[in-house]
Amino acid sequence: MMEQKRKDNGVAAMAVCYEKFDPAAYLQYNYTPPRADFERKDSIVPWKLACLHRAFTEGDVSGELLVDIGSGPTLYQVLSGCEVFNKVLLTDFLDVNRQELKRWLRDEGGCNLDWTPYLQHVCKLEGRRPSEWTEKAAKLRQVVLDVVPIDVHCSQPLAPDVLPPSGADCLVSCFCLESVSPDLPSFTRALGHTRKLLRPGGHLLLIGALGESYYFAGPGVRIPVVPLDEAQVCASLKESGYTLIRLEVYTLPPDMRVGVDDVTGVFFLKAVNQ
């Protein structure tokens, strides 16, 4: 009883530092140069790109739908995605980022970020002209179905009736899960809850940081993360029911050492669901 109230108690710790986050401060402490320098083959955001792009063409990733698990603000991790799912599900806990993401998706204007050079870099990865970047918009746009809440630290992390039956057929998850835990063994029990969204046979992409105990969500919003190391990653995966296919990793140069956080590196894996 005792142990159950104190992972409560975490997990509702967690829930008022995110009360805070400021999309805009975030899009821009992490999704502007040096962080995402398109010219730089070392900047953290093409690299992430490259993983993704590479993960969703290799062959083995297919069906229909495709969840993002904590969208966050940002909309880079599917966008190679969008290419291969004829459906795509956005999801976030807090409510200024999933209307963030819906006045992106109705073209409406006043966004926090232009995320025009990301469509044209992933065009470029796809070996299209980067001036196909609003075709690419327009798909995005056309397979997005909606934008929900999602709590990963519930059993069942969306409403029902959200998913089909059969559940997804792949997961992408990025810098979520050990930003929301208080804990490792909180960030395992995410894992494995969002495990029963994921179909027999589906796919999970997940990137996350790496040795990273805080980041700034805002002006002096400071919210904690779980320090993670890959070996800690791997033993979560294994103990939540997914078999590892690839497990890649960046570190951080120096200058992309920005002062918004204490990451050292970020890792970015393709597991299956078996």
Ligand SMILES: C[S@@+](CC[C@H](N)C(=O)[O-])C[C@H]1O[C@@H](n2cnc3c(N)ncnc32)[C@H](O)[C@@H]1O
Second form
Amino acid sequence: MMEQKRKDNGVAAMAVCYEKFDPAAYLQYNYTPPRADFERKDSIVPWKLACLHRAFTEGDVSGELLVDIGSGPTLYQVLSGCEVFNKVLLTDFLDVNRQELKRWLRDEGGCNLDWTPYLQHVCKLEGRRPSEWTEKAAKLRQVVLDVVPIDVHCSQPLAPDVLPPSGADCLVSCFCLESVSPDLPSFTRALGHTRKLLRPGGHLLLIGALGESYYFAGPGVRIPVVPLDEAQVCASLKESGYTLIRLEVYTLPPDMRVGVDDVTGVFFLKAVNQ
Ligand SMILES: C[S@@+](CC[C@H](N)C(=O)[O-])C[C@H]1O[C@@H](n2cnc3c(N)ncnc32)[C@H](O)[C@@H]1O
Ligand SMILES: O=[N+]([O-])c1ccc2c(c1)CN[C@@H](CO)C2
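What would the structure be for the form predicted in complex with this ligand, given that what you showed me was the form predicted on its own?
So here's everything in the complex, that chain up top.
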């Protein structure tokens, strides 16, 4: 009884932290230069986009439905996947983030970040002209089904009727699980909960923070993070029932450490549910 209460308290405390999450600040901190500088070979966001582009297009990932776990206020994570899947479901715990994404999807203006450079960069990765970013934006708006609530700490993270009985064909999740879990066992349990959303043989594309113990999601909004190393990520992946295909690591150069967190590295992994 005490153990369950301890788990519940940790998750509840994390939810309180997220009440102050500021999408505009978060986007400013992490998705503008230098971390998102498309002219720099060593910038973090182009590295992430290259990992995702390769993973979605190297031939083993296929199906109808791609689900993004913990989308936040960002779209970069599905810019390659929207060309491979004809249905994309975005998810987040917070309504402020779901509303940010819906504003972009409705093309009504008022978004807190201009995604054009991202769309142009991914067009280039696809061998297309950057000017085709408008077609890519239209494609993304066409394939996104909805932006729905999610809680990865629930054994059923999504509402019952959201997914088809067969589940998703592919999951993508970026900087979510380690940023919402009070400790490593909770991170591993959340990974296991997400696996239940994925069909057998489906793929997981996971991006996350290494060595990070906190990040700022707004002025004075300090959110604790489970500090992970590669070995822990691989152990949690195996314990939750996934089979690792590939793990890649980006180590932050000093000028990518901009004071909004203490992250030391970023991992990208591709895994399969079998
Ligand atoms: C660090 S942000 C990551 C956002 C985005 N995926 C990215 O790549 O930048 C973590 C996200 O997890 C969401 N979140 C918080 N608690 C959650 C929970 N219990 N289940 C799922 N997502 C949660 C937050 O609302 C936030 O959008
Ligand atoms: O450099 N980046 O592209 C980037 C993007 C998002 C995030 C980080 C770094 C590090 N902190 C996490 C929250 O735990 C969020």
